[in-house]
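One chain comes next, on its own, written out as structure tokens in the form predicted alone.
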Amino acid sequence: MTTPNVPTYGSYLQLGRVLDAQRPPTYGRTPGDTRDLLHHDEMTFIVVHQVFELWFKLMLHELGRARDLLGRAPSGGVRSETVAERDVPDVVATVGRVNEILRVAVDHFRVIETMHPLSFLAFRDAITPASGFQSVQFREMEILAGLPEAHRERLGGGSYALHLNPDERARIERRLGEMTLKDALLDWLGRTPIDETFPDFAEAFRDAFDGYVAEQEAFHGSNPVLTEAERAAARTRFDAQRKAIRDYLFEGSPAELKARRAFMFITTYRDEPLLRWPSTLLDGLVEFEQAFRMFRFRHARMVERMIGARTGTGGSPGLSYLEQTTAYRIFGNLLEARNFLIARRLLPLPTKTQMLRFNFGN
């Protein structure tokens, strides 16, 4: 027998509330009325989407922590001048957890796909006009991560906020007023002490990259299987690469340039001991960008399999809208650094390499 007022497994997890939340409302005159499931598979549809929302809640929790640590506003909310080195592994772990959640969430679409499209059609009309487009937590996650509002695809010419109730719109407005993970990342990268270790890094890396491109150009120029037209096309691409590295390292606002150069510097010299955690963090954020896009892509594929290209329950274009969202980028301009990585043998050496290494007792 359990003791009153002592936690139990069920009470701690509030399973009474969670497991009694699979009966849809009737939306009639009497608040709180629920209806029976219209089809056996409606239970699957409800539970899987509830699980998605729980994962979204946890990802918001974790992304918020990563943002606060990188944005120099830890637990007390007071911004400090630097990010403590001991906090960087915590950010890595937090981002890693989000990436694992996204991996698991992508697999959850397989559960929905055990439901035949005809089974879904048995209760789909009863859901209308509700839609996953109205997932407030997913919108919050996009905003918190740093997806620019200007990059969003519009639904029928209007904003997603028009499909939310006043309380939900208020949540979105609060999120829009917060620092994003991308903002925090740019702030953190901008404080990388490149000038102290390699004052002429941008110029040296540009020259090294030019050397790499010249090698590649010579290789393709002597390739006997290429036609002259193909060689000419390759030369055009190499000229574009030379311009691209200059745009990346020298064109843009001072804050953007600091962040890009830092991203390139940390990624390039990742084997130096003091850059291992920062480079691991950047790898985790690259994975996050990829995992987020994979979630969107997998969602689109599930919708294509279940309902094809028909109009969504909320009135959206459905599949075509989801296809467009797979192109969303959060850290896109930073990730262009991957276009310019070169072999270690071609890298310029930092002026003060010792500053990037552990120096015990010296």
Given for the second form:
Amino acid sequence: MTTPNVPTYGSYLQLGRVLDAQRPPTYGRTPGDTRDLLHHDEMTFIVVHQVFELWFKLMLHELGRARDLLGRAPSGGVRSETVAERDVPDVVATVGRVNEILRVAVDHFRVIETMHPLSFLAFRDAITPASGFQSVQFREMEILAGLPEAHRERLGGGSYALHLNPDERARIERRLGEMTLKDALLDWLGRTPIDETFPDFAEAFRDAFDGYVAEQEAFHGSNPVLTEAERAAARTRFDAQRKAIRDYLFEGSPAELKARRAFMFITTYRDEPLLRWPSTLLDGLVEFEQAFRMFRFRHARMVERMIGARTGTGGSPGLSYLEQTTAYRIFGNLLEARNFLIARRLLPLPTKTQMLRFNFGN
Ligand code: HEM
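The structure above corresponds to the form predicted alone; please provide the structure of the form predicted together with protoporphyrin IX containing FE (HEM).
Entire complex below, previous chain first.
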């Protein structure tokens, strides 16, 4: 009897290939040769890395879709003028999935931490100079999200790309030529029709913010517990806040100002029905920035526990390098809008609410 050619669990998921990939290559003369594990825990090390790479693959898939929807990438060759309103919840769902993956994946570092550092030392030399530093998918995620290349720590003055092979470098080059999620976001924010709704929003918001800072200053001023030095330090901080709102809303290129003002506007008036989905999307992107940074921070803590401050297998200073990367920010100062949120009772009211069918103040 012949077996009908239908999917089975193992064939559909190609488990033969996936589950045959846990024996390390020998790097000897015969291509394809593999060796036994050097320590029982080497299996944990390999599987945890492979699981991370699978999550990276899914996140790239999802971030690409979020970028395409938000950036109105040609679908069937036609680029539409605006993001269809019904697409915004899809972008929210996609970013939400990425955030959930990051949250779950970061917990996987707990699994690798069940390996004692002495067990790692049993095979660490055999894997040198391989390192997560060479994870192409991780670099692709950073690039697709929009991490500015200029903000990277340069090890010994060189680029991470020097640690990759020509095929991997070509993949990075292709990614660098694509629109990023951040570009798509700025493009989308820039099209928010603030002027039709609230022509002097930036000026009105700055004045309302000044009123809020003045209130806060008065509260501090009346606190009998503070010393004169503490009061003086607080005054300096309040002055810095007044300057910061001006920088955020009025200093920068026209495109940056449009995006920042839109970010402020959407976040500030998030209770209005028409802004609910856009503000949920911005919240999702704030969470994404946070979750990505948590990945870096959690990885650094695991590394500290596993190898202390010694040089990494990839040749970097190790922990001190990883600590520096925890400062990376994909969306730069765009998310600083969070610095300027003020109590609802102080918000200025838009002048032309009917334009966007808002229902302000009710
Ligand atoms: C025993 C466990 C691990 C140790 C000791 C370790 C150590 C390190 C060190 C020292 C670096 C800096 C580059 C270098 O000099 O090698 C690095 C980078 C990196 N590792 Fe790990 N790692 C471990 C596990 C993991 C796991 C499970 C992942 C998940 C994929 C991972 C992903 C990365 C990534 C993406 C980088 C590049 C970070 C960047 O350049 O921003 N590592 N790792």
